[in-house]
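Next up: just one chain, as structure tokens, the form predicted alone.
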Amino acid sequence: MAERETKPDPKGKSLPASDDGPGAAGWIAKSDFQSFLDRLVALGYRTIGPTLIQGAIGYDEIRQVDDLPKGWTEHQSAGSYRLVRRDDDAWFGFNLGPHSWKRYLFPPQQTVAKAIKRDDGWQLDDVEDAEPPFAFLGVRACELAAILVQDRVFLNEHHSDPIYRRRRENALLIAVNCTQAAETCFCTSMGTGPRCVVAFDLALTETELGFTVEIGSPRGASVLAGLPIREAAPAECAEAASARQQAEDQISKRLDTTDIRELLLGNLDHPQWDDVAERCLSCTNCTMVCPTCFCHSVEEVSDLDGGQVDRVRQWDSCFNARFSYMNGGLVRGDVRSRYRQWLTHKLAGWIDQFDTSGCVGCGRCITWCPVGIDLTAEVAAIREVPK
């Protein structure tokens, strides 16, 4: 089984497949798929993947197959979400819940400093970060693309977070291909999938008996060194290839990237804007999904007898109101200029920013928006008429 490197692109974007795709396959069957959880135990990672949570399938701590969601898929479409079953009993059969990988790389609340009242005064004690290695199961090709993305801002050359750094730096990144995609889905516009091509470990891509598995890495390598894993066979290889095949050419929505910064640069008067912004509930809900969003606010937290000051960050949205707050005024004081704040930003000022687009196309922020709003129909309806 041939091993493949792979590098992401300098400037954090996606970089395009061959067209005999991704390295030599090896093949895993189901039958031994507990083993490789086993081996990732064994090497001390905490393995992070799908499971039924609350409804939803979400990202949690799982050891067994029996953890993962096995025959079952969800429906998505604008602001609506729910479980189904399947007719089959396909364990990675679905697309992408509310949670994304950045909770546990960017906590939604986190404690970076804290100061403690000594005899000769308050010092700085240092901060712990106690999580052991994660072992990411489940990473989608959009959700590889943005964890890229958050790299862009986190591991900056010149201020570098160094939480977020020993996370990313410690994380095993175990990528599944897309077999189907969902009505919101639009990673096809933003050349991030549906299958994966870059920043994985290793790459699974689930057939009936079982998983063919791509090597993206040396660490992905060793990780197994000493299992049942063969390699592919030529109608193992074909089903695999037929299964990522029909994920893409499932995938119907589209954004039209053409010249965007430009367009909602030049647009900031536009009517929809206000149209929008009567059916925008400015709830967050987008940016808590969205797997690239990173505002964030830091408060200092007290204990009862004042003796240790915690400063805690916590994961934060320019969709709330106080988020703009500056020299005793909000600077977006109303939902019309937060959500162009959101989707100028997400869509022209990262690319300014970080030289990348900061939407992935995962489509989260259209499921989750308990109105529907769809940001490429907002785009369309801006380029269709641009004033």
Second form
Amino acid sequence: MAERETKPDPKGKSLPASDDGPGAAGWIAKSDFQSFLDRLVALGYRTIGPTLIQGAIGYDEIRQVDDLPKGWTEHQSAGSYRLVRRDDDAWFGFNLGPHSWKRYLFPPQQTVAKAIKRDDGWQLDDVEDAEPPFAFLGVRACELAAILVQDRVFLNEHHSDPIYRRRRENALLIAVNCTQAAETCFCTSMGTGPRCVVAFDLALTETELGFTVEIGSPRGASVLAGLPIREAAPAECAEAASARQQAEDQISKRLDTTDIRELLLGNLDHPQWDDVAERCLSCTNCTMVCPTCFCHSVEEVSDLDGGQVDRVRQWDSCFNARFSYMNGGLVRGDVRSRYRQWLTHKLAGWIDQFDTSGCVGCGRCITWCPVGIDLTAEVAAIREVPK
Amino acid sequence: MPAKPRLAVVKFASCDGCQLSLLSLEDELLRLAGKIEVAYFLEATSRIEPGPYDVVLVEGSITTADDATRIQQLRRAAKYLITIGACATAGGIQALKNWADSEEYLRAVYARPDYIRTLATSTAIADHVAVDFELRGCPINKHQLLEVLRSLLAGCQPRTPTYSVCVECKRRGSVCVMVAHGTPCLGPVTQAGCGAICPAYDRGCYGCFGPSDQPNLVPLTDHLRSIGMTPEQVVNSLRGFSGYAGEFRRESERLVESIGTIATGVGAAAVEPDVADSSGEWGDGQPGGDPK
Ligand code: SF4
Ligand code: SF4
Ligand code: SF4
Ligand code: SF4
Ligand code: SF4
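Given the form predicted alone, state the structure of the form predicted together with the partner chain.
Up next: the whole complex, starting with the chain shown before.
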């Protein structure tokens, strides 16, 4: 089995595709999978994976194989998500829910520092993050790409966020290749999927009776030591390959990214911005579910006696009017300017800022927009009638 | 603010629920009591001390001529006047009478309507006097109340968000009930502050915190109609606990105008719409049900 290094890579360079062709992959039976989960616990990991939450497949702590959403899938379209029964018992027979790994690496709300009043003045200290290492089970290709994008935001040469860094470096990424695609998926347009090729420690492909296992890092290999894993048989590799092909074949949504930076920045007065402003609730859902959006605000919260002040960081959004408040007023005082900010930042500004698109094609913003606004349709409309 | 500011908690037309939020601040109450002199708070103590007061928390709406006079006196006695709850900030659920025939209500409810003296409307405190700060919600959130009192003591601006309930809903990690269950939700146009309680229990937000900052009502009401609500149901859902507040009121009145007259008086249809999608296996009308 080949091994590759998958330390956070600030440049996010693509590593060569791994191969689970005959002889290159391992295989673990579903009946042995509990021993894998137990191993993760024994190694001190807190395993987070897909599970049923409030009528959707979200991410939460996984201890037993029965915590996985066996036999469930989802139907997604713009503004709509429905959990549905599959006609088989697949364990990972779905794509994405409302949660992303961002909530674990960059938590929605966290106290980052504390100031305590002493006789000789204030003492400000960072708050140590006490979270045990995470094992993320079921990371999809587009989500691996999203983690690499957030690495550029939180771990670049100018700024390194201590909480993100610690969680990211400790996290074990167990990817799962998609074997189907949702109507909202467009990873192929963004070059991020559906095949997991970079940044994982282990990558699984589900077959009827088990999983093929590719190793992406020494850490991934060491986790497997002693588990009932054997070399995958040619028939198992073929079954896995055809399952992955099915995902690729099902992707129907496209985003034409040709000169997209110039297209958007050259059309800041396009009438489509007015059109979308009539439909957009400025509710922030798209940014909250987006696995790459990183906007946050920091507040100082004092206790009743004024003797201690907590510095709290929480997810915020460019769709909140006050997010653009500067001395004297709002910079983006209407929905038009806020939607335009989101789309032009995501698809154009990020290229200047982080040398990558801010979009990995996961489609979450399309599904979880309460009124079903689809960024690919907005871009297409802007492309259709050039200025 | 003096070393130990004098606090009054005063009620108008309301249910007392918001005042109780102060008493339910169990952990902080004793520390608060050491910093504030409670001069008037009938829900907690029968001891009454005359004004002036440094801080007056006002619960309830104005529904009688006497109350319209009383709030003027109170304003003169108050250094800071803070309204708490949907009744005080928007007129409350009783503001439904603003769209109805008050006389008809009296005849329907009271055996001797001639004993009752009431105004034809229920209005927010800010419609009568200047208000220094308002806390929304039915009831208010006790953490927000503590934030306001703490800020007053510290002499700084309280931090209460003006963005939508969706922000808190997503931070909390709840699944969107509108997208995943087809349950109507006013969260996208409602001001945060409650911690997005209702969607966490598989219920749509019914807008008790009133309109958020710059809400875009029309696309939401269009959407609610597209997922199966009748125009009447949309109007009734906007006319809830904060129904008479700014944008909620204007949108419900716009809808009424566009569809003609609508039954909102005595005995109008229940506000709670039930159009949960039943196409998905989960969406079988069992909120909170576990599909496993
Ligand atoms: S966008 Fe691609 S990688 Fe992501 S879930 Fe869909 S098919 Fe899988
Ligand atoms: S912009 Fe939308 S499709 Fe792109 S990564 Fe974010 S949520 Fe996914
Ligand atoms: S695009 Fe959709 S999800 Fe995003 S702010 Fe507008 S209405 Fe909300
Ligand atoms: S459930 Fe309601 S409040 Fe929560 S995200 Fe959906 S629309 Fe917003
Ligand atoms: S979710 Fe909406 S209705 Fe429920 S408490 Fe919050 S603001 Fe009020």
